[in-house]
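As structure tokens, one chain now follows by itself in the form predicted alone.
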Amino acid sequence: MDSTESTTSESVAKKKGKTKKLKRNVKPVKDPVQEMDQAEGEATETKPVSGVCFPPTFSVSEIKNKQRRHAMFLKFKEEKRKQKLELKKKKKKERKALGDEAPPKEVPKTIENQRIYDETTVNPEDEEVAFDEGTDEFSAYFNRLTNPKVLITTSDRPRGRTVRFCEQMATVIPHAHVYYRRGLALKRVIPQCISRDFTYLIVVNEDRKVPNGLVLCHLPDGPTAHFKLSSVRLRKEMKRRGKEPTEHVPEVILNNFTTRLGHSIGRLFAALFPHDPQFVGRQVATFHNQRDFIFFRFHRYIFKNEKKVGIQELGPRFTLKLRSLQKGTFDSKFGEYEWVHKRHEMDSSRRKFHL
């Protein structure tokens, strides 16, 4: 009896194990319609999407890990670039298909064309402006009664970079002479300049061996402008520069000086150079105003053939930012200021410019 009971219990246990294994291996049979719907849903989910798709409320800054956040940001930026490129190609195809009937191109919004209107913007046909310019301090120069003669000096004990900058400026401005201050105050320098028939005094200031300021004083009656000087690059620091400039009088180009203040500054720069440029030298000095920063460049024309003309930069190059405009010659204590740049009051809007 015992043997028969043990065999029957073993067979029952084996059968139970088989049934358990069978239960594990059996897959539930689904409705074919449901399977088709799921397959379609998976197909829609696994479509190749170009780039990274983020939920509408997602922000990359929510990612705590710095490396992942940076990687996701780069992917997001690349995706935006691709979308922009595709849209550009699509518009180009549409314009090509329409031909002459294509709508005019949209003008991109920039800070310059969104500029806040300035009431002092000069109209070239304004009689009042013409009268003021005919009687101002520069009228003798523009009436060809005087020829410019410039004295360039520095602050006390200038370093090598500032001295080289002054020497290179003397090769750009004709009839310019470089003298060292030797500890003299500007109030003593100005009368000596007037007695020697100088029409301009340029003072280059420096800080920590780097030129950082420029004072431009028109003699004998002013005005005096103080500029912040930055981004100075000498000739040796420039790539693909041309040969040394010649002694020919350069042509002068003044760009975007549109307000009354801008006209005064433009006339201040124009009176630095003699009246008649010598076009044989093919040299041009450019003062370009953009967002109240005045960029100076010195180029030479390179005529490749009758139709093509290139330019070659000679140097130096620098950037000016107007800090103040003072009536009369330099006087830091009792001088009357025509315009002073007050950063917190005047720079409240990025679209407001003064020059």
Second form
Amino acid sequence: MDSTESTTSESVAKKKGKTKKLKRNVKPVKDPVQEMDQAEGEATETKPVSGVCFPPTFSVSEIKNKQRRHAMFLKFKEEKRKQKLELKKKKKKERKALGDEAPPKEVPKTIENQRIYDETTVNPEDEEVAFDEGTDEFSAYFNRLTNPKVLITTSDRPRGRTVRFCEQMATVIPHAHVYYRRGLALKRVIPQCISRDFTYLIVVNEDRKVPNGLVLCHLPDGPTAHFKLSSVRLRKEMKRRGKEPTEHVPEVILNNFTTRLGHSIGRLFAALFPHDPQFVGRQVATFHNQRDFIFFRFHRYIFKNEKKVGIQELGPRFTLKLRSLQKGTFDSKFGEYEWVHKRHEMDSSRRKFHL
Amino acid sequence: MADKSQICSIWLGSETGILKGVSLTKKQAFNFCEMSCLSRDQEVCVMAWGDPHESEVLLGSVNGTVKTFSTDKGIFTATRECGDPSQGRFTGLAVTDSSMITCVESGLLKVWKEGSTETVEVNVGNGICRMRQNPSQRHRVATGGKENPLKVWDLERPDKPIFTAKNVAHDWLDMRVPVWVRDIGFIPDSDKIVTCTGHHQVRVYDPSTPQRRPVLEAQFGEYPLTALSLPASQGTVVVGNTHGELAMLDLRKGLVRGCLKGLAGAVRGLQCHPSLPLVASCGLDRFLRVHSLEDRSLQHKVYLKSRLNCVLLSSRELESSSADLSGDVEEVKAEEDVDEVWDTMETVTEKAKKRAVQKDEATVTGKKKRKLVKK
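Now that you have shown the form predicted alone, what about the form predicted together with its partner chain?
Below is the whole assembly, all chains and molecules, this chain first.
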């Protein structure tokens, strides 16, 4: 007994640094030893999987030896995997056997599938919502009375990355002008912008040399949205990108803004761009909302034939998350908020989204 | 239309000019408006009950008209021109016997008498944010606004206010504390007045004392407080701010008793039920929420598609209002259930009588009897 034990321990010590396969080979030697210690008179078989009988309350975590525990766990996983494969094969066989009568394939559950129904989801035929949207602060833009003119600025003393990001945003958004902030107060900048016929003010906030926030203020008296900005990729960091964006007005795609709040934000983004896109330029800006994150991408597309399109990503890409929507122009202290993100109340469920 | 309006227990005015009625028992909301002639200048600024029986709702709009809506008939019965938009929005609407009081932002407080076109005008100062009527002494109103301190006016002697609040002493930097009264409430059974300010302060004034400065001052949050309401139970006040935070404050010490969670947008209208411990809140997030004041839980939440400006609660019981209306089928079923209920009820009442008898005995005799009764 002692000799066998010492051999096993030696073998383990030698093969400590070696691969799993070797460990597995060690296993059948170890197990019978354990067996003899624990259960007397129980037949030991060569196959460790079916032959080992442990007391029913045994769990893998009770083995104190890390290597043995790890090996047991791997065995356990492999057995589970085998069972799963067998089940799959069986199901496939049954499906084949039934042929046409087979029940439809089950759709896997995703968080988007399981999303809790939001009662503020806009019904397209709703008159009241249509009236509300038709007469809100964006009505001037959507009735084609004004053309967008955007002012892009940053927080005070921006560093290189933010400056380059603002310049690239200005190429993507037509009629956009970048101005240096110079430590000016936004409440004083806004009346001057209004007098110079600007319709939008974008302020990119920077923290530790990286842009991390975006304030989007619709100018005459419009709502102010504050976003968290993340995953900013500048043009030179993009793989397989195309050439510089041209001056053509891009098309705008707004995906998945379904709730009332989502509608407001979608209109906010739509009003950034002029109405008539120039299809000659073949450029498209996409704002895709998924799980309350808004992904911005800028592509150039080309139709190879009727069914195939090739796309090239140009331009910066970034991700936004709405933090608050304030009614009126920027006034964080005394303004009235239409929607504020309250983490502990709103983020308690993984399947509830607000946009 | 009439049956819809009769079951509604909560009335709301929205920014689109639509009057909404909500029935909590039936869990339904109704719009009372003419869809063809909606416009933004009919946005409802203030709402008030037209009479003590709560059969008429008065709505004040941005374009200066005051409409009367009858809850029994379910239609707008009258419209009245009470001023023009150049003087600002309505900030207060109240009704005394046979006359209506309106106040606008520019400070023009008018008393409109029924039938006649003459009005009694009072200038209460510029920048008014709110005008409220004392529910027990209906000829007294209080006004307050931005850089316009709280003033209580008696409409029988409209030339001078009977009480003007004095600003608090300079703060620790020796600077003048700015004044911005956003909402006012009269504490029942006393002369005291509670105000909430745009600088997140809640102040209690007592006109019966010679002290013109606030008797109590409390702070809540960091954002302007926009609405205030006094519940039926004494000693507390419910306030809401622009960030959607609703809190109950204790008026004896000025401490926060608890917060009511759930709102995402600025609170525009707040009202406590006259007898039940419930509070209804509406705001810019387009929801009506009814919270219970005892355990601070959300009882009802209703999505109403426009931004809401003001809310009015009727004083009838919110839960049992459905007992009045019943279809034939429901009546038949209810009768059977009612019989069973009455059968069980009789036995209970007998016990109660016994207990009452025991209680009487207990007051005369000693402690032992009390223990028996407590079971």
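This is a predicted model, so every value here is computed, not measured. Only the largest set of C-alpha atoms that superpose within 1.5 Å between the two forms is called the rigid core. Positions refer to the first chain, counted from 1.
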### Query
Which single entry of Val107, His288, Glu167, Arg81 lies at the hinge between rigid parts that turn between these two forms?
Val107
### Query
How far, in degrees, does the smaller rigid part swing between these two forms?
14
### Query
Cα shift of Lys304 between these two forms after core superposition, in Å?
2.5
